[in-house]
Amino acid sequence: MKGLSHFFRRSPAWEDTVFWSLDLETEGLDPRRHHILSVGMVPVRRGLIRLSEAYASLVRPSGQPTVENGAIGAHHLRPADTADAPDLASILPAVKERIEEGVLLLHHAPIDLGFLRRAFSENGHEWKKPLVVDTVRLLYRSASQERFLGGQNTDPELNLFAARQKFHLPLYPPHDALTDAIATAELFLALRSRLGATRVSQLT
């Protein structure tokens, strides 16, 4: 028990840590063959979402765009929308700078991490494997806590916007990278409060 309490004491307080919430809109879910079409990022500093520091950009895909059935319906971006956007190599330094400032905050982390790793590798940037907080994992923890306290014995709703409804968070239109990054940051703050986490180690 002493070792566990020492571990939590060494971990920084969550409000002293910068969390960069990130969302990617992509052509599909396979980073090996689909392209990033837009990126949105917003920081959480001292427990507050700093909209004035938000970063967002469309991304021009390299090579021939991949257009599959249902893809445009998911991200609402047509090839013409990104034709004049900067390419991935141009925006990656800005993304990298923000990721390396603190903790990376994602909703369903494996998907975005796959695209980020490929993007960094293909554009000559070292992938330093950032510390990640995944709101999907926090949703599972919240559901487990609720069951332990005698609440409903149900699996959590993992869709970002459906999950937000449980916490009475505002309704936003989906599938815009910056909007989704803000939505993830708001859900994170609600989950952090629900779980009573005080240290970063309790969130990762």
Second form
Amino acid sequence: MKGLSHFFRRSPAWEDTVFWSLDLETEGLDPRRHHILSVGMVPVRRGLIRLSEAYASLVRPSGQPTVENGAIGAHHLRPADTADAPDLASILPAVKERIEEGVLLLHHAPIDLGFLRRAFSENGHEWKKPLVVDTVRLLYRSASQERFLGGQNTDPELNLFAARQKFHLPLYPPHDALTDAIATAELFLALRSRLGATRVSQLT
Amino acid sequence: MDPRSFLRQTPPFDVLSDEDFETAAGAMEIAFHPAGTRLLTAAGKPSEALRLVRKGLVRLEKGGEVTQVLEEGDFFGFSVLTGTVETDVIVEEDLLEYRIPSTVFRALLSDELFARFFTKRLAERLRSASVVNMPLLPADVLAPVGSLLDHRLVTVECGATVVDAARRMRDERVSSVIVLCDPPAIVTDRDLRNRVLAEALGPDTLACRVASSPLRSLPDSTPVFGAMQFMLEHGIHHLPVLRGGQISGIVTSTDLLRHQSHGPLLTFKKVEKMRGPSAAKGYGGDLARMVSTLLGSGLPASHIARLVSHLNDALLKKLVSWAERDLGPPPCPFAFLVFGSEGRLEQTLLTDQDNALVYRDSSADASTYFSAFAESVVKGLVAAGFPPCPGGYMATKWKGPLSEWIERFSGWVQAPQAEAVLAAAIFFDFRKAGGSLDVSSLWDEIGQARKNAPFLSHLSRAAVGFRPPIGAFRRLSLENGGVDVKKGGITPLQGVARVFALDAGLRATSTVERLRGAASAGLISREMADDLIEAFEFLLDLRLRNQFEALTEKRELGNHIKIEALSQAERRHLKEAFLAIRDAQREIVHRYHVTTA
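How about the form predicted in complex with the partner chain, since we already have the form predicted alone?
Next comes the full complex, and the chain you just saw is listed first.
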């Protein structure tokens, strides 16, 4: 037991850690073919989501935009909306700087991580995989904890919108990267509390 | 709704300039606390931010007793300003809170309207909120009446004859002239016809002999709707307007009409032109259109109600005159009384008739005459759009000589049975709307209630029979997703005001005047009266707007207000209005020793 508590002590307390919640709106789900259209980021610092530090930008896709059936329906951005936005290369430093400050917080991490990795390497930035907290993984963990405690034996709702509803979080309009980043950060706070996690290692 | 929009629509953030709001929204912090978390401790460390409940519930406790439960849209953490935490603040249901950090919040307080929200009492809060929420008023109802003057004052000397007056009017193309006697008087077109020609007076008749005085006048700063109300009340078509105490001109009903297509004066004119009961048919529709216009222009429901009452009175006078025309002159003086909302001057849409007839002599002749008379008037009211009263409180049934009425009123006060209390609640809100009989002796009987503790106690019990829909911990308790503003607010408050008025010996019947009177008599504090008046006007307004929406959507008119149809600000005011009424009911229970069965 001594060893275990030692292990926990090594991991920082969650309140002392900065979590940067990030959301990307993209043309589609394939980083090789689709472009990033907008980025939203907001930090959780000392347990508070701080809108004063929020970062958001539209991104002008380089080269031919890939418009596919239904894609505009998913992200609600038309080519004209991003025509005057900065390109990916010019916003990446701002994104990188924030990611490197602490833990990266994502809802369904693999997709966004794929886009970020590709964006970094294509623009000459080294991609050092950050410590990642994925709210989808926390949802699984919360569901199994619930089962263990004798609750309902159901699969967790993994969709951000549905998961938030289950945790009685307010309804936010979708399709905006910053709002989704805030929504993810709130879900994270609710899950953190539900799981009783106090150390970062209990969340990653 | 995203965090920014939610904050924007939550008062007082809705009054901030765009720039200030950006400062607030940009500085917002969001936190989550599970149920059971103690956020603040009484006399402990003050809050570092102004805090807004976004989701979940928070309970305030004093010495372990829950004093209040905060819900979505409620603020806490006022200790950020005062430095002292008054109550324990504990999360009741998982809380998502928005926070405005101390420094930013303090900076916003330089906005006076914003700051006032956090410092003032209910009445002022409601008042300032209604100013903000009210649509901009068109110039035609709130403009000063002086702005309608478009002709200099036309006068004749005191010794002028009617011919001099008529010539001046012709030359100046006006319909009235001021006769400069002491006091000054007014001669109108109508006077020349009715008081000179029709009376076969000669051209040498002095103008002052047929002129009206003293003048019924108003300062030029009076809002147009006030002038309309005044002219309707006194049945005049020419209004001398005063500037600095001097007559500066005459505003005519035509001047006012020009500004209003569905205005009260047009409806009034229509009533005046009615020649027989069949003409009364369109009255209900005209009235509804007028109310809709006034409502749309932002006039408060209580003002609209007064205008409606005056119009109803004008109609009633017509019906009375037709009855007299058909039945011949009455054998003795009489008074046509109206009750309930009509008696309190609080009627807005045509509701069930509540009326009665009192006549001086208890002769068989009178009985026969007034039976037919009541039939005729009540039938006319039905034709005009006033449905018959389902409880049968109508002049066709409730009629009799004054002596009988005095006995009846006295019986109700002396032997307050359940039935008497019900009758008192209806009949004691009476107003004479027609006839010339002096009915002040009825008020003398009602005045006996003052010294009659059992009566007041019974009446009080009735006044607290319906409770505002406030549940445990000061939360609104909803029924079918809404509240009944009549049962839960308007009726209890009318009941409360009635008790105070009878105790203070007031003869006022309108709820607002009764509350003011109760404060003047020292029965309640000025603050409580203000709070209750604001609450009352807010509820009346809410109900009237709701009823008009129902009319437009062809739904049934009711008193049920859906909570989701209300803005954040309206929900808050609704709750505060109900809380004020609950406080007043508690005061009543305490003061009149009501024992709840």
